[in-house]
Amino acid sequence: MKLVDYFRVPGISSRSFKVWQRNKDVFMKDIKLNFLPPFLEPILYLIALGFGLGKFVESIDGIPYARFIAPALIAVSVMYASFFECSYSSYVRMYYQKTFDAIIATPLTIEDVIAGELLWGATRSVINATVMIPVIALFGLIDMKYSLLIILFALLGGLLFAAIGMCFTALTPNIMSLNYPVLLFITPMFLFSGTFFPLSALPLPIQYFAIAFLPLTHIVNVIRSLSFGILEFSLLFDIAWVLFVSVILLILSINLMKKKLIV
């Protein structure tokens, strides 16, 4: 394929929702188990870091530490849910379970299959955010005024990380190779995207790098502001960054997977 072919808008039909529905049905079979992690994780993090470590940390810009990290936990969950769904889980469905082959044998196209996978990955992010928000609200650490906007933005953030995960799925030769992007990309984002301390605490070059190349930085900024009940003009930059990169990577991920599956 030529370089321009990787960024050509793919043909996607409404049949992609059939793939989404298939994954949803599988998810609902173990609904209790699937809802447990997003329910327990914020509680464990808040107890260990927010209230435990928080006793030894001064407030950040007048904000208690537990309240500072609570929105970041939602953002991290958005990242993990969609990335892992469209990397490890999609790879298993594609290579081991041969689910993709079975679906492509129907009137659905490769583009429909991948689009359905991406949409389901974003849905997992929305589910996690929806479960976590009331849990965090029980601790009094979130302003519920813009909670619906957080859920809506979780869909956009989920699409971004779903596309990132799918790109790595298309490029990795085997499932073990997916450990590399987790170690070299996802983990650094978890630590250096303003999640547990402000970006201003880092040297300027790292701050600029995080803003330019780490998507979680923008997800954290938006969700944190919405969680505090604050709408700032600067959020438009974060939203525009996420939207622009999401569109590019969604197109790229579908075309990369199409190339992988055809070959």
The other form holds:
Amino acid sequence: MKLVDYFRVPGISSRSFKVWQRNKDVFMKDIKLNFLPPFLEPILYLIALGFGLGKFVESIDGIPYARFIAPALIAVSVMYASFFECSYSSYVRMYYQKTFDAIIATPLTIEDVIAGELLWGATRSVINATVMIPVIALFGLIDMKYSLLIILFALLGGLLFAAIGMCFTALTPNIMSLNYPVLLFITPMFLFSGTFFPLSALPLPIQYFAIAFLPLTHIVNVIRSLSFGILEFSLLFDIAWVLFVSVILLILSINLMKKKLIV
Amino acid sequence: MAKDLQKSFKDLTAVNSINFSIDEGEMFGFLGPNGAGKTTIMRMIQCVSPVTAGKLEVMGMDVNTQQREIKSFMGVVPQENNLDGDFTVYENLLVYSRYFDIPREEAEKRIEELLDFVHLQEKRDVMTESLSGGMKRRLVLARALINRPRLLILDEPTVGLDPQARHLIWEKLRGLKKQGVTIVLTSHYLDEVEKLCDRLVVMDYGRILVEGSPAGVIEEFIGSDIVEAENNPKLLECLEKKEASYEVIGDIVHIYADNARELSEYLLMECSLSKISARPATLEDVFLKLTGRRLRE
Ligand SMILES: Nc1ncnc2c1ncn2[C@@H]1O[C@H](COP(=O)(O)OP(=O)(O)OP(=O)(O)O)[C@@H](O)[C@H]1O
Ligand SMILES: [Mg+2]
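To complete the pair, please output the form predicted in complex with its partner chain; the form predicted on its own was given just before.
Entire complex below, previous chain first.
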């Protein structure tokens, strides 16, 4: 395959929805267990970091610490939900359960299957954001005015991290090696994307690096602004960045998976 | 159906320029030792593995361009089970029916019939991991029938089944054939192929060695019967003299014959043998003769 072929737009049909539906059905089987993390995690983080650590941190740019990190928790959850769904979980379905093999013997193509997986990964992000917003609102740490926009943006962010996860699934030689991107990419992002302290605390080159290469930076930016009830022009830059990178990586991830699975 | 079909993996040619044609409503078998290329051919017919060179048409449609149409008319039992481990038996069939756009009500009706057919009604709400190997195989077969296929691809369908289940599946396959379903199968159970298939090919190293009906192939390569005798030099000398066709396998000699009675009498009289036995030749004899007795790595 030539390099340009990796960026050719794949043919996807509405049948991808059947794959989405399959994953949703599995999710619904354990719905209580699946809803627990997005419900419980913000509570734990807010108590420990927001109110515990927050006692020692005065305020950031005039914002109480708990209020500062609350939107970052949503952003991080958006990242984790779709990244892990499309990396470890997709890998298990692909390699151990041979689910993809079974599905491509039907009128669905591999492109449909991967598109369905990506869409489902993004859906997990949306679910998490949707559950977390009211929980955080209970603490009075979010302006609900733009919460629908946050949920919509969680879909876009979810697609981005789904695509990132799927690229690693396609490239990894085995499931253990998926630990590398988690350790070298996801975890640093969790810490250095303006999540728990503002980006401006870091040296300038690192700030630029974060803005250029760490997708979470942009997700945090947008969700934080929206949850403060601020809708400003500069958000368009973040949204454009996420949109552009998402489209490229979604296409790339489908083509990489096709190359891996169709021999 | 296939013309100069070829398939290569990097530096390995798994299927080397083969030609075959399967008629509608026929039961067609692919035989060959491990690694001969049978599964590779099945996967190309299923449109899940691209053709390297040559032409392959299924039901008059090209596997490169009309994959969705072909797959919607086809049922597949793959060599390796790939049931959906996240679901129960019933859910497996239901979820699979959705991939074919079968309406829910119709699907439910078909699932009941199929569960009856493969005798898995009692296990309908069991997760697939807790099925026995044979039950899994039966469920895979049921799943392959959910879209009422016109073409059925079976890659070693009866592997791991008990004799009862195998007979049950044979019976059902004959029934499907009567309804006009075309069936393509691979199997290492040669008695099964001999009983079921109208025509077959024996292949090795990606090439087709012979093609024909089971009886025709046996007749052509072995004759109708085989006489087994204990190996001793005197016997071989005697056989040479008669210009008989034979094969030495360890301390047994297989002598191929068209008329076993005549040959046996000759051997008993002229070669002063005491212990011989005659039996009808089988497909297994052909298979071993053509592909050798050595194990494949
Ligand atoms: N994905 C693959 N990549 C590389 N080589 C492969 C691949 N699949 C099959 N092969 C090779 O192609 C050859 C034919 O394999 P195939 O699975 O078609 O054999 P088979 O006739 O089905 O054997 P068996 O009776 O053991 O099932 C083998 O040498 C195998 O190693
Ligand atoms: Mg095989």
